[in-house]
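Taking the form predicted alone, here's one chain by itself in structure tokens.
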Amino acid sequence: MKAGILGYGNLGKGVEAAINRSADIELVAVYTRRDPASLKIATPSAAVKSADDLEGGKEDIDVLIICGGSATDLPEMTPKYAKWYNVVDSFDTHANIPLHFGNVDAASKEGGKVGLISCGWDPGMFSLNRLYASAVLPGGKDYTFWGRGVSQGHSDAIRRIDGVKDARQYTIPVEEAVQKVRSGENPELTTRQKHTRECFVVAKDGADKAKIEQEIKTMPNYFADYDTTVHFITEEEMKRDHSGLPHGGSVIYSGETGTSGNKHVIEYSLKLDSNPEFTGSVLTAYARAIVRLNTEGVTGAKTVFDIAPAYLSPVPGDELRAHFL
């Protein structure tokens, strides 16, 4: 199947790498806002085009992976080309999916296409876990710990403040609270005892530290709720020791079954070296069970919770059945 990735930053080039490693999916094209021939990418044989060529339908692609952000970008681009293609997004604004996912619907019907929202693995491959363990322990309670990995939203928030020249923020799992959660104790957590914040700063010349670090801790929405530790470090050691991506985290579902209270808990972790390579391979595994949808007269939006995971292997049935049930 032939695919276009829409945006080039770290997720593009993670669906990229992801295209590369699939034998039944071919990278037509990369779209992008900026000046072609400014960019270069990894896959010689795919061109670089503007995001005005995508207007109208006229590309020959089957899919159409959105790697843009879920402020301002997705909430357009998404209804936008969704009439036109089939459509895969990573939108993660947890408020807004309802809305989003509307928008989604309409423009994808009119189009006669298969459009999907807030794919990755939180929203994503959590969500199932999520729902898969609420079905089948109904009454219980799910935890989700995040980490220990980069947030890039908190780095860039940092580095919004006055006199910070770079910065990564790191979530980190309160141990003794996922311990309580392994347990089956169903403990009842703050967001405070759920996560602490770890963030590596590289400051400015003459800049106040201490303000700088008082600014972080109080900042409301990301970090004031939270037990946070700054550092401020070199820009040789922000290169040395922080340049990667890396995240992961544990949904945790704590239930019972009978009449005598037997306790069961359902644990789904992630370890990642690469947040935007992995999130890169999830999209790509459900652009390929959009098209296949789509084949079979499939239309409307659509999320992980509607996907059978046959369609998104590679591997024909009976295969999957002899070796995978």
The other form holds:
2 protein chains.
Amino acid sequence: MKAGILGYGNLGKGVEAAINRSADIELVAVYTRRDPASLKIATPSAAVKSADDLEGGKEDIDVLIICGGSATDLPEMTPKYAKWYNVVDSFDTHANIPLHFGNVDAASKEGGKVGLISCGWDPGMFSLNRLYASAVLPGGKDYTFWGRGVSQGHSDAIRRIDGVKDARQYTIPVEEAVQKVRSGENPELTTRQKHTRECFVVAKDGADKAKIEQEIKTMPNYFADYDTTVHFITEEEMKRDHSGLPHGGSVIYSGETGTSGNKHVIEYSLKLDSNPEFTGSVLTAYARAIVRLNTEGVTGAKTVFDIAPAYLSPVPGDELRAHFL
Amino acid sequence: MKAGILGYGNLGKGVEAAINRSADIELVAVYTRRDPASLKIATPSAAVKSADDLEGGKEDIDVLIICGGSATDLPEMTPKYAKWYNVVDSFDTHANIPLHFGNVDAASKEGGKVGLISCGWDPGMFSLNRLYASAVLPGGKDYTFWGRGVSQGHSDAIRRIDGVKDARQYTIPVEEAVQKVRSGENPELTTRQKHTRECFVVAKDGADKAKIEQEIKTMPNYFADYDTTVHFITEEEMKRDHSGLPHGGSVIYSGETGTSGNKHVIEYSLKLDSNPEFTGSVLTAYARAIVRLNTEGVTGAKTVFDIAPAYLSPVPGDELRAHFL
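Now that we've seen the form predicted alone, could you pull up the form predicted together with a further copy of the same chain?
After this comes the whole thing, all chains and molecules, with the earlier chain placed first.
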């Protein structure tokens, strides 16, 4: 199976790492909108090419994994390439999923390809667990907690504040809330009761730290609705203690059965050393799945909900039944 | 969607309870090998019929959920009814899954039906999680812990001992082992290091308790390889404290990505007040799925690995994408 990656940021590198651990998938090329000569990739056997080379579907790849941002890249890129290639993306702007799905569906069907959108861990593995749990225990309630992990969007928001040189923001679930949910109590929880936010900030020389802290804590949408703590640290401390991109979280679902109301709690949790490498691994498994589906004649837009789990694995059906069932 | 249940033990009752919480599924009849007149079921609108009525495929049902034992019932019943009806079973004798799958596959294809085998939580939801995790993080390691919960097979084994009036056996994961696995250490664990067994026994008047305890603790396969504790209790205590059938457990998978070996731990856990009601709920969701698949022209034997998650839910695709993705 021959794969291409479009975009070589953190996620593109994560996909590359995942492909290089998959014996049945070969990375043919990384495509970039930058000057290909300026890009050095980790896979010696793969080419670095211009995104322009993808035009018209001329590239000899079975699937293109599109590693762009949800705000502006993916809404344009995924439908564009979906008519020429089987594609996978990690589109995560919730409100726009129906629109994006429709655009990709039309393009994929036009080209006779499969386009899988909104893949990763949330949306992705977490979505699967919300769906499985609610199908098995209808009428229950799901809770999603994120963290402890680095939110890149929130870190970026802090970096845009005047006087900030660098910043890292951790989203942290409130342990008491998690315990309440885990007990099957089905509590009503406000935003503030579910997560706290912890910020590590390197201030520029002479910056007004009190003012920075105030600006962070009152920032609408990002921080105002949360209990937020701010720590000022040195550049060296930032580099030493906060250079990874760990993340994780959990989906907890509780529901009842029977007439006496027996309770059941289903919990799925992730503890990830590297958010982009794990996300890249999920995208790679689904890339395998959609190539197979397309080989069987399937076309159009799909999400993780539409893919039977066996398609994700390189292991044949009889071995799956013998070893995993 | 019209469903029938074959067998009205704990699992059959659990399926009945699940169907009665599913607005899109109607329980038409419970089929029994006993005298139908002797059976009183919980659903007033459903009939109680003889299993003989199922012969030849004459019953007006879309799916038959077969609630028999894996040792002798299911190997015979599932292939038999698979040629007349879409069927679901909970076959869990691991070594015989390939044979059972083959038998059901032949019968289902002959009849143009779908037969889903080995459904429930293990095999079932736990199997799904072993598969998803290993597909996303190839080369990792999975661990399955069961409990704290009642093992009916082990409880039965104790009841067969001379001098025992009643017994309940709990399987309990060793917390230290769970923590080690959760930390991503990938430990090698013996049977004894993973689970302990706790037994509650009502002895007959004048029985030799020391001898009973000794017989339990040295019973091959069931107890000899475990640290087992035995408590003698009264019949009243048994009824008061041990009349439920709680169970649960967890699948923990840890794997690596990248060249620097970033670690990731995926954990799926269940805490169930009623093992048969939860298992019945899983069977019911998959019954919905295979009826739909059969309507689309699919035939043959399937496992949970072969079913795209969206088929389990009565919610339409666009709503799933809007609310669960």
